[in-house]
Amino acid sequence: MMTVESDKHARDELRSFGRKRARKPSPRQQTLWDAALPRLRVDPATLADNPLPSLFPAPVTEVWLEIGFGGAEHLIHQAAANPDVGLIGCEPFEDGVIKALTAIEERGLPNVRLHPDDVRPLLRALPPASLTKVFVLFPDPWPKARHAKRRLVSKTFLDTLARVMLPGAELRVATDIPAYARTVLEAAIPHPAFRWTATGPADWRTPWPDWPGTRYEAKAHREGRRPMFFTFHRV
């Protein structure tokens, strides 16, 4: 049940993202849709009553955070990486959502589990320092200026992801446009939670040693865009 609190949040928020359907699913996506999302959906409303582990069958030792995980070949290739972990993926668009679940089924991954939606009504219902890592990975840049207002990464938001990491906890940002990239600097470098890890140009141009590549990073270097990828630990 939405309360006043969350609903004025509801209110007061600028979506950070653009639609959330591009095209009519087939039949078979809509009866993964319909049959193994309900499954493995997160439901911010129950999230008090349990412990976060207690999402996931089988014993996990943390718990990671995929915003926006888009096409989810990270959010899979993390999971199936590191089985003793749980994920959390959110995103709002449906036909990536409809791609995690194709592969979280296909591959029988049961450490991932999934908010088709905004992020950060999830981030309000998440137990405190319960997150060991987050990604947010080429965020939706609203380029123009009277729309970059609406980017994910902002003090807020960094305010929220601190309530809910642990400390030492890492976050992961990567971007291909360079104003995003100082909006993310902007943020994080005075933000007294987290810390920035860079100590060279190499830091942020090269990417982590478990990246798997994505679409996005693909049609960057395609386009002439060189990725950003930065790294944060929560103080």
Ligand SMILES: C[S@@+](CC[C@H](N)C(=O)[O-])C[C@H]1O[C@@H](n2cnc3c(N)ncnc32)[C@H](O)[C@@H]1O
Second form
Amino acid sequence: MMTVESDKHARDELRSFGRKRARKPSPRQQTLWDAALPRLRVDPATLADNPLPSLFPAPVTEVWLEIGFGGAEHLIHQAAANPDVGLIGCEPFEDGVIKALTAIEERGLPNVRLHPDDVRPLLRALPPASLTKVFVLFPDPWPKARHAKRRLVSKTFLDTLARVMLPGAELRVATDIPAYARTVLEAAIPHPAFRWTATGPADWRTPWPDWPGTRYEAKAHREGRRPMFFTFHRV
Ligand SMILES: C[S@@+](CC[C@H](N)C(=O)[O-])C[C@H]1O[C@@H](n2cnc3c(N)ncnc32)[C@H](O)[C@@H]1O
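Form predicted on its own done; form predicted together with the named molecule now:
Every component of the complex follows; first up is the chain already shown.
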């Protein structure tokens, strides 16, 4: 259904996501994919030469990035609630991209663009200091020790984010897996470009005020896992 991007770094990177598709798209979904995605898709090759807000048809005051939007609940909620912000959503899982396309078209949201693939080549192509918020919400947990190296969040990942985030920009990370929370904090706390804003457990136990919930979060609650919400600021 889609082409897979690659660059010289991508060849060395372990895959951080699972399936790219769960079910065959319906004819209507295929039409949406063929007709709407080319219009909404971000082309990493063009990013260096243009200011990021120019991706959007109407003026936007800032640009936010959601990495691994899954069923797009949060992406669509934020886009509808913040019409003056441009949102870029990244997701290699095609069923999720179709959900996002459906919602964007049904709700007529002009301020969303999509990268239907691994975020990492896109991050390398983004202009420096161009994002004011980045969301990494329930990244694939890779709970087995032998798979932990596939976790998206790492020092290298934060280095890449640091380049594209403006000073003062916010990085939000949610996870329901204690070992992943440790991975996140061990990468972020010593990182010179990020500051963890928490002052006590209530900070990471309480969702953000504009949090709509996601499917994955609901599953975590059903299965008895307690989500954690981490906020970091780009120094
Ligand atoms: C556990 S799901 C959570 C989805 C959603 N954020 C939620 O809370 O319901 C993690 C998502 O991250 C996506 N993902 C994993 N690695 C990624 C990468 N390198 N770039 C973009 N998305 C990625 C997966 O395809 C998957 O949909």
